[in-house]
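One chain comes next, on its own, written out as structure tokens in the form predicted on its own.
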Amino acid sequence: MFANKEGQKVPSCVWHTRQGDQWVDVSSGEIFNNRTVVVFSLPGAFTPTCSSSHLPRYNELAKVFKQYGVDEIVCVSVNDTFVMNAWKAQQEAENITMIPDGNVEFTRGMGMAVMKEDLGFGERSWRYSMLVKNGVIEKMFIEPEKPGDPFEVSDADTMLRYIAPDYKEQPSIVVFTKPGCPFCAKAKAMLNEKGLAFEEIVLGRDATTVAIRAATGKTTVPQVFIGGEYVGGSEDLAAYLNK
């Protein structure tokens, strides 16, 4: 049985991370003393779950985050430092900060250590996030204990209720772009300017002039989509936002 840690101060340790190409040891001092954290912690990078649902959304909604006070958003993985640098980057996660517990001290310290030994991973964490204040965690969400990986209420949306229950969710917002493009970076500075969260598609590197015609039956840049809905270029969202 997982035990809820709530009123507890996080465990004290040190990190040794690469960044760049120098070895970093941070503490757990630096990331928790004095601040508002969120930390979401998985079984392991790169693994289904925590790459298309786990990571992603907490990326997506960083902004909200600190909008509500919260300094930094943490992941937490039982990986080493290599791994969760090649992760961050393959997900775009510039918005997290990826913490590897390799030697599982952290973990362990949480009480969330986990034996995954018929999938071949050795210890690993259970899932779980927690929002840590000056080092006090103060709630927390396990996932329940049941066979498999269970993703039920550790995700950001449920963190983001707790810390902001009056917050009402925008729609999702979807930008095709180009390197160069002078109307691209006009409709991505209007959505700045709104506070609205998107998610940028490049021509080119994401996708093909394919993917926008298909879409749209335009191949021409910006092409925006909010909340499922077609929208249009950059004009056609100027016009759309001022409604």
The other form holds:
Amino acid sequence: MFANKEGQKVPSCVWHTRQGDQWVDVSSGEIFNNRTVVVFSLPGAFTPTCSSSHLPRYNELAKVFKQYGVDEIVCVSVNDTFVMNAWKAQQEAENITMIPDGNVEFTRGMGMAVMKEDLGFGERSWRYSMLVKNGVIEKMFIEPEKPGDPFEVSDADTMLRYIAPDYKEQPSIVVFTKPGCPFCAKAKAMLNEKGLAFEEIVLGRDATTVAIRAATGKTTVPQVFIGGEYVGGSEDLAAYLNK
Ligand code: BEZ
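What about the form predicted together with ligand BEZ, after the form predicted on its own?
Shown next: the complete complex, the earlier chain at its head.
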């Protein structure tokens, strides 16, 4: 049974990190004192769920967490600093601070160490997340004790709903464009004016016309999709945004 440690202080420890070609010791005090920190802890760098979902979503929502007063988002794993640094680079997780808890000191102190001998992993961290304010745990989300590797509550969206229940996520927007296309520029300007973030797929660079024909049956640009809905070209987008 994993104990919920809400109201308690995080364990004190020092992590040995590699920054560039230097060893830099980072203390838990530096991370947590007088700061608001979100921690998520997982069984291992480069493992499938951690790489495809747990880490990327925290990285994606980091700016939102920061708007709501979070100073730092920290990923803890029982791995060494070289592995954690390589994973961060591979994942382009520039918004996340990697904590290599290779000595399992913090994880044991949190009561979250588990043996994963069946996988040849040795001692690792159970998956959990927590919100820590000035070194004191305000909220913990601990994965249920089920066989395997449950991933139900320690995700970034659950933490964000706790911190910012009023936050409404903007629907995902994608715009197919071609370089030099004036209607594409107009569509992008309309989205920017409304403060709507979007991903641009430039035909000829990111995809070929096959992609746009497959998705829309057309070859003209721009073509806009919002929240899983096909909107159309720039005039359709103007009508959509005026709705
Ligand atoms: C995963 O992230 O998918 C994973 C983590 C630990 C062991 C096996 C898989």
